[in-house]
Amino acid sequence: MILTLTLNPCIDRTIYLDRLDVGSYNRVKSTREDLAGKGLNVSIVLNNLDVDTLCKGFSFKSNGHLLEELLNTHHVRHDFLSLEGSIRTNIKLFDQSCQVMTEINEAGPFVPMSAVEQLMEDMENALEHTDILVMSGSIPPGVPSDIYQRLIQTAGKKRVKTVLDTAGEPLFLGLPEKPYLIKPNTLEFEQAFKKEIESGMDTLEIARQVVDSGIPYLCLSMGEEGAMLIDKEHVYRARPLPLEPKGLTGAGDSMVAGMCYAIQKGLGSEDMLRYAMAAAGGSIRQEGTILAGKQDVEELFPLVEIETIQ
């Protein structure tokens, strides 16, 4: 089984534009709003390529219906620890005139103390039945910034596999876990990695020592350029397949659920990132924070291509 987390769960509201002009006057083209959360967005896709899964975290009262219902209709399996408050609201501003998504994230309600270590309870008792546990997306206020980590070690020891896919202090303070992997865009590896990219070294330089301190993979998602994966002895660079961006919410979740959908079937790092890459284009040709499916990932597969970097 696959167990995913997500501690801050959102609604997006996104709102097309036929062009974003900063300081004026907009008209909204239209709008949709979508239940999401990376976890979520993880599991969802993952369920659509037919993996056992199970979703796990925080929900809140006034709106969680909202996310309960979601998963249901994906048939997701999913047990979140429920509290006060409502699940926070992001907007996602599209620039249709240069496929550009600006968005403005809330914080998310205060989680007590008392609910951080219930779920982290919670969640030593599902790891006896994990294989690979993902940890993605951004810690509410209340939760503190290790606990990441601190879920990275108790998988540890029970021989599960973990997936890191988060920023700031959370990616920071997990890093020395050894994940298995990691799954970073441009901006997270730019802000993880301030110091060594101001003394003038180069991103394969630093992703290089990163595997070789003891994580596996590296997974630099990269937007129109496409991605790398940086393994203990390959580089690899996969191009974005040609595609027209209809919604780009979930690309980087998709990205995540192909690779996870790779280890678990004992597949090579290549075809981590084809999955990875057919995944992500699956979901971008979707509108709002629909995701892929089953048959665009088998249909995107072969379209990924792959090349080695010296």
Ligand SMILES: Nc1ncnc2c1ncn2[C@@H]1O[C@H](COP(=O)(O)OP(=O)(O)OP(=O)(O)O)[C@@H](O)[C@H]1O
Second form
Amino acid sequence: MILTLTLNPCIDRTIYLDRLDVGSYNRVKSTREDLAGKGLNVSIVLNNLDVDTLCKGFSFKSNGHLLEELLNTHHVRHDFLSLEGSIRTNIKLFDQSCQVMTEINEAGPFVPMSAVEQLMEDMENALEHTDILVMSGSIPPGVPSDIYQRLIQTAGKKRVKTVLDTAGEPLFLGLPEKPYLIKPNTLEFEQAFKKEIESGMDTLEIARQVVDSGIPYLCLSMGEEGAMLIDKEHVYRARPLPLEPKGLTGAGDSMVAGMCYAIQKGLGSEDMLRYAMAAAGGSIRQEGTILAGKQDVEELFPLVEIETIQ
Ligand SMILES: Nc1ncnc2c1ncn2[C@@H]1O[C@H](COP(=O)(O)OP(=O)(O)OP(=O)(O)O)[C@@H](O)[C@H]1O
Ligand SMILES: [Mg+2]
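If the one shown is the form predicted on its own, what is the structure of the form predicted in complex with the named molecule?
The complete assembly is shown below, putting the previous chain first.
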């Protein structure tokens, strides 16, 4: 079973305007609301690939039903710890005249320490039945930034493989615990390895140092430039699939799902990257928040071109 953890879900409220006039009256053209959570995306794609998966994390009483409804629609199992308050809303103002998005993000409710400890206890139990634990996204106010670090330790004791897909402090603190796989995008990589970059090391040297330190797999996703997967013996580079991107939401999360699928099947690193690219491609070629299905992945998998760098 693949367990995904989403500590900081949110509702993306996109407001479309003909043009945005700051400081004056603006008329809304249309709106849409999407529930967003990186672990949820990973589980939805895994479930589409017929992998047994469970979503855990924090939800909030006043609008948590939206989260449950989304997962129920996709037939994904979930077991969230429900707290007082509401899931935070991120407002995205889209000015259609210049195609520019302005984002206003809420921090979300403060999570009390008692809830953190309760979640840790729940996670310990769930890890008994888990093959891979995926920790995705940011951490809400109140939750200590070493939570992923603690979870990697706990999972390690139970021989559960861990995937860490986050940024900033939670990523930095997680690295010394040697997760099985990390998947930073270019920006997250540059932030995490700022010191190494400043000392003159290039991307490949840094990536090799990471895997030599005991993190078996590093996947660096580079948006429209594709991705790289580095393990102890190989450096693989994948070109982006030739498709028209229609919705970039969940591209990175789909990659994580693709790699978990390959790991679960006992496949090697080249196939991990192939499934990552096929799953990302399957999600981005569809409008809005629609994520890759099984057919997408099967169709795109043979089209992924991989080059061996070393
Ligand atoms: N504009 C694009 N054109 C083609 N492929 C893309 C594009 N953007 C992303 N991809 C594909 O999706 C993969 C993941 O994208 P990206 O590096 O942006 O991940 P991310 O920033 O982690 O995304 P997320 O927002 O889901 O966390 C890329 O490696 C690439 O294969
Ligand atoms: Mg990402």
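Residue numbers count along the first chain shown, from 1. Between two forms, the rigid core is defined as the largest C-alpha subset superposing within 1.5 Å. If you're wondering where the values come from, they're calculated on a predicted model, not measured in any experiment.
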Taking the rigid core as the reference frame, tell me whether Tyr148 has a CA displacement of 2 angstroms or more between these two forms. no
Taking the rigid core as the frame, does Ser30 move its C-alpha by 2 Å or more between these two forms? yes
So, superposing on the core, is the move of Asp296 at the CA at least 2 angstroms between these two forms? no
